[in-house]
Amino acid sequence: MFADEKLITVPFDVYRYDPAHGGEPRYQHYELRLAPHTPILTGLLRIRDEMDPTLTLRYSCRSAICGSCAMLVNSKSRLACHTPVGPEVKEHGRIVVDPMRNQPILRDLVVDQQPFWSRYEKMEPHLILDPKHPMPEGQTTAMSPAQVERFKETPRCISCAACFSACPAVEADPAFPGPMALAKLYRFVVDPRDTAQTHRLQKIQTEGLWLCLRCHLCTEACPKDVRPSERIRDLKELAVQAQGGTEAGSRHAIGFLHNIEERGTLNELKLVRQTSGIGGLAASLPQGVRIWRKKPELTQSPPPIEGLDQVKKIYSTLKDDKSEES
């Protein structure tokens, strides 16, 4: 404790559940006197060591390096070793600690991370090399600073699963790989030593890439500023550049882009056709009729917005930037 730092009362409400001994999940209340800068993990360990030895949690390095202590703190995915008690008590009045979402609970704050790791493994998270041109044994493989820069922040990832826990797409659809898995995939797609870029982009197009909800909760949760939502965006752009509109997700993105460039607003009817084709448009016809009866203005082609020339200038600038990059 710092010499001039006063202790505060820190109320903890900790999720408790032990399926091996039956009983319903519950919250157990504890109170500690702690310095405001004290990490939440330190408080939980004091509870376990001094008040309740049955409390179960996972941790290791206590230095925000290993990612083992990821959990929900006041409903947000955090590293308990990296989150001080003071700001949480000031904002919420107490500290509610839960196990991570989207993974089965084994006991108390410990979850089974198999769903997280199994989705990651499907990304083939390793270099795929050309067997005819192996890397020289015992030698380094040099990369330019520009090539390394393309990795963005992905090497910072500590696989803590905070983003996986925060992701509503993971919760809603088991086909979605999760933010960390896709960020790692991006890292190998842009690696100049990898020879499977086309394979990776083709595979992920139909295996969950376009299921991302673009809510950016993963980026908010990440303790290492990896920004997985931005890397997912980059993956989508790379997939479209490599293959164009090969399925509904990419066709929707391309149609959306062209709609805005054309009129500055969406033509919903046209977007359905661009995404799903004539067959999809025909399948949506009953719903379109219902909408037309209630709000006919929604089925009409929208007029161009005011200032459309400014939108077109933005598009032109973006295209020029892409040309310079390539």
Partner chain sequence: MLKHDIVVVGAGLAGQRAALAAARAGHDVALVSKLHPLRSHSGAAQGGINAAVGKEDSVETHIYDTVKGSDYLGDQDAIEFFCQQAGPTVIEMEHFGTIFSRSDDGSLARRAFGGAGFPRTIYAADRTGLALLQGIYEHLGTETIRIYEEWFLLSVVVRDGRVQGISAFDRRTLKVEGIAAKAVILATGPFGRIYGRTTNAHSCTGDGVAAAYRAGAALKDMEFVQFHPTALMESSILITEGARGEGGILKNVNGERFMARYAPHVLDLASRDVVSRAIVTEVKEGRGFPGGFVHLELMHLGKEKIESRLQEICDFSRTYAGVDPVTEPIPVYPAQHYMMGGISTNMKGEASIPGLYAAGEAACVSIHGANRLGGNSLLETLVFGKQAGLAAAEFVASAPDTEIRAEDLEKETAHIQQLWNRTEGESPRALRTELQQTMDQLVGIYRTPEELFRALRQVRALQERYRNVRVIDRSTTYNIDLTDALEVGNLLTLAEIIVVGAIARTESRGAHTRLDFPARDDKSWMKHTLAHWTVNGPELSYAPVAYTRWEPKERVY
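Numbering follows the first chain given and starts at 1. If you superpose the two forms and keep the largest set of C-alpha atoms that fall within 1.5 Å, you have the rigid core. Being a predicted model, the structure only gives us computed values, none of them experimental. First, how it differs from the form predicted together with the partner chain.
Relative to the superposed core, D225 undergoes a C-alpha shift smaller than 2 Å between the two forms. Taking the rigid core as fixed, one finds a CA shift for E137 of 2 Å or more between the two forms.
Requested next: the structure of the form predicted together with the partner chain (the form predicted on its own having been shown above).
Just the single chain follows, nothing else.
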């Protein structure tokens, strides 16, 4: 229990901006005496109660279930109600609070979540049923605990958008659906009640699945341990299994896999051809020439690495595991 904790001084620097009413963005400094376990939300609400009622934020449940109070805490996307002040002060000396990224700022810490929700909507986030196979009348669908396990932690998602805020691919490319939307899509793809798995996987292959940078910042940011990056990986695997290499992204992944199996290292030239085809190879010609001039060895087929037999062993073990699973 927290009973014996001593109060500490907590310096807050909070982002303030009201675009509709002019002025420049600025940081406002506040200081409170708080027990180290106190959630940042409690601190911000005390600032509103005792010092400044104009400080504006969204909040509701204060127990990490409504998803309202995601914001940047010392540059990381966090739920304010689920992040204690103590460790932040210890590591950074103060608590800098900013609005989430990748969504326009409405005021102070309140952002317009439309970019987040519109991407979610594009996932067709509802069960799609085949009219020929309706739900069993008067009873529930049978679903084994193992089938429930396949959802992984995705039912824990509270749509707080912390992952969306943390995602560099969202920032770089408006076509990327973002981690939450893809984790949601995964939840429908593995749902035994849903009948649109093929349609969903086909659609997402051309609508942003392969734009994920695999940086795992979403998984790091998620307050509910949903692990979106791992579910995105699963979606890629399911897409390739079901549909093979239909996209540059999936062909790249398949080519990568085969390259390593063959020689234990990458054959860059071959990988470009496998990913983008002969046309892609031709398009990359000027770049290829530049590389050839500087590092001619990169344009040659590399020799197999030493210990290739060990690599092959790993592949064969993985293949055995897969066949046992299915």
